[in-house]
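For reference, the chain that follows is the form predicted alone, supplied as structure tokens.
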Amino acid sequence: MLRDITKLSDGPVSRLRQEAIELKHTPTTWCPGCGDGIIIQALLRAIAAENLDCRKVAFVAGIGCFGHAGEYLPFDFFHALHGRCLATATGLKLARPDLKVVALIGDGDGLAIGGNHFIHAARRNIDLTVIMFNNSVYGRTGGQVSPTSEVNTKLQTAPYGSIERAFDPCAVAISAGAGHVGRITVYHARQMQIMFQEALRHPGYSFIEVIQNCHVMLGRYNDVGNATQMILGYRDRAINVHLAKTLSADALKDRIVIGRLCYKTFPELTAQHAELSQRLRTVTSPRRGLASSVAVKPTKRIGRCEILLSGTGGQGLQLAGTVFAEAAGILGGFQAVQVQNYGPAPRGGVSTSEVVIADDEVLHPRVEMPDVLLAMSQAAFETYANKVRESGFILYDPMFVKPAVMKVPAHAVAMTEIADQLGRRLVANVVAVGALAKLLGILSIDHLERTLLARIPKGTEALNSKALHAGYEAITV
């Protein structure tokens, strides 16, 4: 039942994984029963009837048996760490927004080591459809006890019975803040394929949970029968929501309601990121009062660019790293990514802030050889000068660094001594970040302003403003 999957769109399936689908995976890897199987197909058939591209699909999956599933499906599939699958998921959908994802979890992966992740995912409502495989055991790793494993289930983990309560995933994902939430059982099939439909056309975060069996890991230490039997069992345990809401909470012991449990919708996060990033592209030119919107791309190639912020715990570095990299990545179109590290203490000790500036996605983000230094103190300076490339220069502060013999081009600027003639030494950094676009000449002052200024104490904006100039007016070069 599985070799017709390819002609789910006409989007490419490679001969490789057509031959893998029609003859070496026939059947499949899963035990005989699971409902596994059944949910896969249920799911296959949800994405053909809404008429999805393979294209533009694509599959995150947890540890687990459910796992597996990528050997069938003609998609993108990124099999995750255990426990990760929805921080993934959600780093895919923010860099792909045109991207339809589908995360794959289970009881375990999901609301174990993955339950942070699960209730934030909901929090955000960003645009997944999650589909969880609840068996109520960690059945690919020997039978051990689940977040939703019953009281009183034998298990290897517990096996004269657990005597932990049972998470139930839909209210987590209810109370977190999901929009669309459902349940079903692998015995209504039809039923889940048509609610998959749903989570799929769903403008937010999805999440089904689907009650399946585990006959090998659960059912036979626990006298529940065989894959059928299981099966059979969801069938007379099931009662619908609408009903279920007629009933007692006594009536309701030891049944499985189905159905939509939940349909709200809320803001998504991938369309507020881009309404915000748009917004942060007009910018006003606090100098010029005059609204423009700004380049996404950058004027010029600059390649790979590392720079070195160092100095003393308290000199603002963090601030100064901070606002170059947000001014680079988020105005001027560049890649950009900031590490921070602190000194042992919050006034004293080594602290350095790494910027990594690039045309391209930046793959590795500390600085390892840096083009440009900014040293604010003797040991920052002694530390660092000798490991900067032949074609880059050091920025020094002279009140505190005494420079000896330099193989590179070295600018000093009077950044505390400028700072205290405008009323205030802890801005010295702030002139430091303008020295530094005035050497480097691929920001603009606009943009470090706008980001600066969104970043200060209310109250600073003047005296922020006037540090950074003077810095940049301080280099005549």
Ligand SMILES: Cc1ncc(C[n+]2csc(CCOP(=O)(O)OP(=O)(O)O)c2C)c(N)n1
Given for the second form:
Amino acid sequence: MLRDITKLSDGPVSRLRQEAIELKHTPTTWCPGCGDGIIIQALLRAIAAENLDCRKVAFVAGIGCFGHAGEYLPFDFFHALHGRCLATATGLKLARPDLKVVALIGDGDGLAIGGNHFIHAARRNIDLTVIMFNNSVYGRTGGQVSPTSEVNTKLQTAPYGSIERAFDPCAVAISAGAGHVGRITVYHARQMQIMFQEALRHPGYSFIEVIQNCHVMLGRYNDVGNATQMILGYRDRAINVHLAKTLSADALKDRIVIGRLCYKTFPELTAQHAELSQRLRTVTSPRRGLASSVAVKPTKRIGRCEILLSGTGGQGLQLAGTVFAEAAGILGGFQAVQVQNYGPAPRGGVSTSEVVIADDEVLHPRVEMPDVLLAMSQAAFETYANKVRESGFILYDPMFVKPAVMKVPAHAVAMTEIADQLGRRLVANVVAVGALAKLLGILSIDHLERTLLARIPKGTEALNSKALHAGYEAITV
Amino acid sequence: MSRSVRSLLSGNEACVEGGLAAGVRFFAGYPISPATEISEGFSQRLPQVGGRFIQLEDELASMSAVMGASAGGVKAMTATSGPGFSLMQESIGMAGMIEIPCVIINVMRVGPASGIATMPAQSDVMQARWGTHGDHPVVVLAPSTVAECFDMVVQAVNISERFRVPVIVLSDAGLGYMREVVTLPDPEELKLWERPRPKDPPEAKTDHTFDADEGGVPPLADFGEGYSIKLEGHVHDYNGMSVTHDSELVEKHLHRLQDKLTKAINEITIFESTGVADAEALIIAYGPVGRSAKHAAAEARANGKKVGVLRLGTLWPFPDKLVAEAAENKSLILVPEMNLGQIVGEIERVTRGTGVPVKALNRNDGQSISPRAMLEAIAAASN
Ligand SMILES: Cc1ncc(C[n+]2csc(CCOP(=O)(O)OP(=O)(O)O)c2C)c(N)n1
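In place of the form predicted alone, output the structure of the form predicted together with the named molecule.
Everything in the complex follows now, all chains and molecules, and the chain you saw is the first one.
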């Protein structure tokens, strides 16, 4: 049965444990004296004191000793992969902004393997309450060095004492842009609860680092004392942030500065997303090109027709291909495929556009033996002319192509020159489409024109129509 | 009145349309060619329909966020290519383990490491199945046309939701960039499958509320409903409590993850068979190579040669029975793949001992396999 922890009093710890943590889960995975229990109890008290609806509180945790907490608690819980807690929590919170999402991370989990998510979650200012269980050691795996282990700590993977400097998690969070950052230790259980309450209330990213004893794993080779001694050590070393501000760096050496280290507000991520969605509610993206809800029947059968448009990048061959495919497929009732700029092309900015048009399904989607080749560069001609099917033909631009003698008919249309005369060299491709349409005879010039006009920039319609018809007229067979 | 629309779309664009039509309202991704257009499409469209798009810091984050969103009850997906797909593997296993619905599109590129970003291959077929540790469950679909990109993303979402399993859609750079005139169905006419829900209300939750159904699929509640559900990446019982020392429970759990797919094989298996019954030579192919195989078979038939095609839409779980039956009495099975030979091993396994020769035709240079190459391979093997 789900327990309503909002009804919990701020009573004795034993009662809390009995009511909130299902007894069947005890004993927990944690070693006797572990700080994890102190942190979780403070968190439960904070949730109760804030009167949160426990159905709307969700826990996400990474992997480490601390991560097991979620299993014991009466909340929805996602036990994410090692390091992925904050990314998982980000997805959950973004999808379900109505939930209060509490993220539990470890020092190894959050700062080593999950370090990237640690900085980006802070930067995004997503409304998560993030609690780091910082025991300065990899507890779960038996006491290896962590990014927060102090120099000279002897650990399973630092048997001669750790060499690397430690991270200051709060400093990392603040510099990554976290708005609400605080540090506390397991000695300060009451203050911890208050800090958790503030974090839960903060409408944005909150990060609380809890310095925590691990007398078992950290204590293996280091003289840290037992649980009580370690925790009392935190009492002795702790100094309130306000007081700390009056002291020199030297005086603060070896002290643990506790309290709220940063408080700033920024726009919150899920709210920004909601706002964007609200703004776009009535917007639909304009569709490029034609779309039709009527199925057209083709007026004749053509079998399969492979068209290869080739020249130099910038000549507009992709647009030409698109216009053919769209006119054939949407207005002509055929099936059509276009494949762009892909294939064994010679070097030097060669651009190709393949179009396959067929009565029924276009099976193999590539042009293998073109029925039609448009060559707008010498390289294009030389690469593809000898691949043209016997029954096919070539169309080329004499400004760029000096054709060899071919077995298949080769038609010259001065497309670039015609475009120049119309005032824009850019429409040479459209002249080519017009000429090809006439030679090909399977697509109506009307359909091509309608397709073209739906694809080009506004204001250039007249020029494009002129170019299309000029190409069409240039063929006099 | 039906509101189907005919337009020219790329494979990547069709994936976006398919996702939206299937009800996907969350997408997390990290840019990578040749899959970037899928992210771009969702970034434009999702906010318009009240969905959420987020570009995350990497693919590890993307997959994790997708799972997080799905836990919130929102249909979620991501898209990537080889390098990103490799980074997602641990999370794909996680999705299988916690049985959280999600769809991953891998627009395959050629080569390991950075490969070539804009050239296609089919070289992630085995990775899709075995890329993550621990014998995890997964479904893998391979579309061959732009229209099928739409259909299969819808189907992927359906399968993923219904059977609580990660579904991978293997597209490729050729298909992703290819544009094809397609008629997209009216989204309202699509059949959408939903994830199984607990029958007991949260107040009446018992130790058996999350027991699996006969098909082996346990119900899933959304976060925030009050069930206090546990999504646990360790081996766990139906209530999400990790089990560590109970081998019987461990085995039961891990077997069920596979069994639920075996039981659903008919609902999961998508295929197309063309002239298989009377064929002498059979081509078994998938993805865009599958349509080229149909081209080859049509050409062969026109020349009086009996070639058939079994085109696999579902690659995993591998449809053993379907393939074994199609292979019966064939004089040759040709398996063309744009890789160094992956699914061919499965076909050899399934046909072992039948005496039917299986021949691989591989190409791994970013180019498609032409129908002519297939016919030549059949001719060479028949001589
Ligand atoms: C990808 C991956 N690598 C390594 C591990 C093994 N592992 C489990 S917990 C852990 C360290 C946890 O340390 P920390 O985050 O400090 O938490 P603690 O156990 O100390 O509470 C490691 C390395 C893992 N689960 N997954």
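Residue numbers count along the first chain shown, from 1. The term rigid core refers to the maximal set of C-alpha atoms that superpose within 1.5 Å between the two forms. Given the structure is predicted, the values throughout are model-derived calculations rather than measurements.
(message) Is the shift of P267 between the two forms large enough to count as movement, that is, does its C-alpha move by 2 Å or more after the core is superposed?
(response) The answer is no; the displacement is under 2 Å.
(message) Please state whether G35 has a C-alpha shift of 2 Å or more between the two forms, with the rigid core used for the fit.
(response) After core superposition, the C-alpha of G35 moves less than 2 Å between the two forms.
(message) Checking M369 here: with the core superposed, does its CA move 2 Å or more between the two forms?
(response) M369: C-alpha displaced by 2 Å or more between the two forms.
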